[in-house]
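Just one chain follows, in the form predicted alone, and it is written as structure tokens.
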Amino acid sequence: MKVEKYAIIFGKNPELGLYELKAFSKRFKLGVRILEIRFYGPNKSFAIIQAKEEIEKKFKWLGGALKLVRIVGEGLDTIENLEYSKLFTVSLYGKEDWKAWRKLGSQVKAVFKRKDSSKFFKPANVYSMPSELILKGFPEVKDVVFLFVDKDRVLVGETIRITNPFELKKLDVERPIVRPTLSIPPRLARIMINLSEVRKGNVLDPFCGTGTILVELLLQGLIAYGSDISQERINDARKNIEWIRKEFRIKQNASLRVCDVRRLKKCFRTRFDAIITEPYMGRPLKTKPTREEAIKIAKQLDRLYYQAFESFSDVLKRNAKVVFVFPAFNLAEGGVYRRNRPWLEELGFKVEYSILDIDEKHRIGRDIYVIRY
């Protein structure tokens, strides 16, 4: 299969997006080779990669990326190699300069006008076009991308795939049961599934809540199992799954159980290829905790988590992966508290890596662990 040069534009958490990209490549055997990475903050960071063309078909399943850009060439003279478009816009990454943005747009327009009339779509004060704007005209409206890798070095490309924010919003807010305090965002569910590298087989979410991870598993054609200690949550998950099956015409269903996570062996006879879950994270906090308060909360929660992982070992296949969200705490005195858990190794689990996903305004964030059994 042909190998092409691309850029991946990362979303809100570029570090998490990079870990996901590496796992995503292994999961779908895309042969991604990362050539360069530039971190410029949320929605502005990017990686230059080489990958099999198959990435264009699979890109829609990347949760932490916004755009897939096919690289046309290096240097502004490669504008000449762009395919003509009657309508186009321009996105800049690695540089925010309004005059440069307009000048580059004018250069592209001049090249396109040699073939036929062309219009430069220019929203005010936006250096990189968000997916919402592009999708209104995509693919008729070409998104010409300039990636400033270094001060005097620029790559030119065009957006060929976009994460659909309207579909993600539909999955998030239009489902029958929406409980923001109990659900993870659909985009994060997608990221966690990629981090597991699971290609096929049986996947369990033992803290399934309203079913966000289960819904994403079904959308991707995986065999989904869910459990929760609450009958009400299982009812919520069932309603959301029935909705998604009708909306997206999915034949497959999820297998649901009311089950205490500490007794999974009694609820499931199946051995699982992966466990992907966000557990109970404690009571909502009214203020940011002190370090002492955070340690106390984490210790209390670890009693449940320890028993959960004991139970995981009863139902997992050897070498299966667990993607598990532990709480991280923004401290009142500044900084973030992330707890070490040496007991994981004692139970037969090996931590491959962990990634922090937390905003300054949040009291509790996510410490996402990728663990092999």
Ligand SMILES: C[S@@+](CC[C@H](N)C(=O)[O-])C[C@H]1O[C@@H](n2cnc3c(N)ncnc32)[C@H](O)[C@@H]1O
The other form holds:
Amino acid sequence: MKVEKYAIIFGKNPELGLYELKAFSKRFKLGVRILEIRFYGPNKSFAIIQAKEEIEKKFKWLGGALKLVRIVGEGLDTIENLEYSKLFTVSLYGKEDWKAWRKLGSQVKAVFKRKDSSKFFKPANVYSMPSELILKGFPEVKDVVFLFVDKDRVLVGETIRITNPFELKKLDVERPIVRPTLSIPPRLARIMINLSEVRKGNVLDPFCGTGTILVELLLQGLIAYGSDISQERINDARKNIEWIRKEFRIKQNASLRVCDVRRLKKCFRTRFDAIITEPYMGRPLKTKPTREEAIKIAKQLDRLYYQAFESFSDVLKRNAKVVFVFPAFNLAEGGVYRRNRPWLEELGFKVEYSILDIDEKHRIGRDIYVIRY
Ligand SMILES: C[S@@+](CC[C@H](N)C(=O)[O-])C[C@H]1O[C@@H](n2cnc3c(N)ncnc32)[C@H](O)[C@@H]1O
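Return the structure block for the form predicted together with this ligand; the form predicted alone was the one displayed.
First the chain shown before, then all remaining chains and molecules of the complex.
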């Protein structure tokens, strides 16, 4: 199989995006080798990778990435290697310099013009084309990408795939039951499924709420099981799933149960290949907690989580993965409180890694654990 050189442009949380990429590579056997990585902040960070061509087909399922760029070469001379396009635009990563942006655009135009007429499409105030704009003209408008790995080392490429922001938005806001405070964003559901590395088999979300994770599982052709302690949430999830099945013509359905997470054995006969979930994370906080308050809340929640994991061990296959969101707290005095959970080992679970996903302005954030049973 052909191996090519690409760049992946990460979204809001590049560190999480990188973990996802590694898991994604294992999940679909894409042979990703990371050659260089540059953290330049949200929506600006990237990795230069080698991967099997298959990544082009699978790319749309990568929740934490924005663009897949095919590298044509290193150094500005390699602009010559770009394929001609009548209309093009320019994206810079690793450099925010308007003059450089214009100049590079002119150079590209000069090369293209030797073939035929060509136009440099210049949106205002951006150094890198947002996917929304690219998609409107894609693939007629070529997005020529310059990746500055160092001050004077640049890779040249072109965007060949984009994770569709319109589809993700549709999943987020057009489904019948939207409860922003309760649900996780579709992009995150996608990321968590990749972190689980599950390729086929039965997947359970035992705190399914309005069903965001279940919807994503169905879209990806996995066998989805959901449960929640509340009948009302199960009704919500059912409505959302019905909607997605119609919108995206999905034959499979999810199996739903009203069930307390502590009694999974009673509710399901199935053994699961993975559990992917964001649990109940306590009552909404009005202000950022002090360290003391955070410890108190986390301790209380851990009682539920402990029982949840005990119950997971009743229904999981050996070696199955659990992707679980624990709460992390932005403290009033600054800093973040994350808890250690040695009891996981006692119950037979091994924490492979954990990644923080938290916004400065939020009171509670996510500490995403990837765990093996
Ligand atoms: C944070 S929400 C999950 C949101 C979901 N990931 C989504 O995007 O829609 C937590 C859910 O846990 C449920 N819950 C709380 N305690 C539970 C328990 N003991 N067993 C099962 N579900 C429980 C609540 O009803 C709520 O729907």
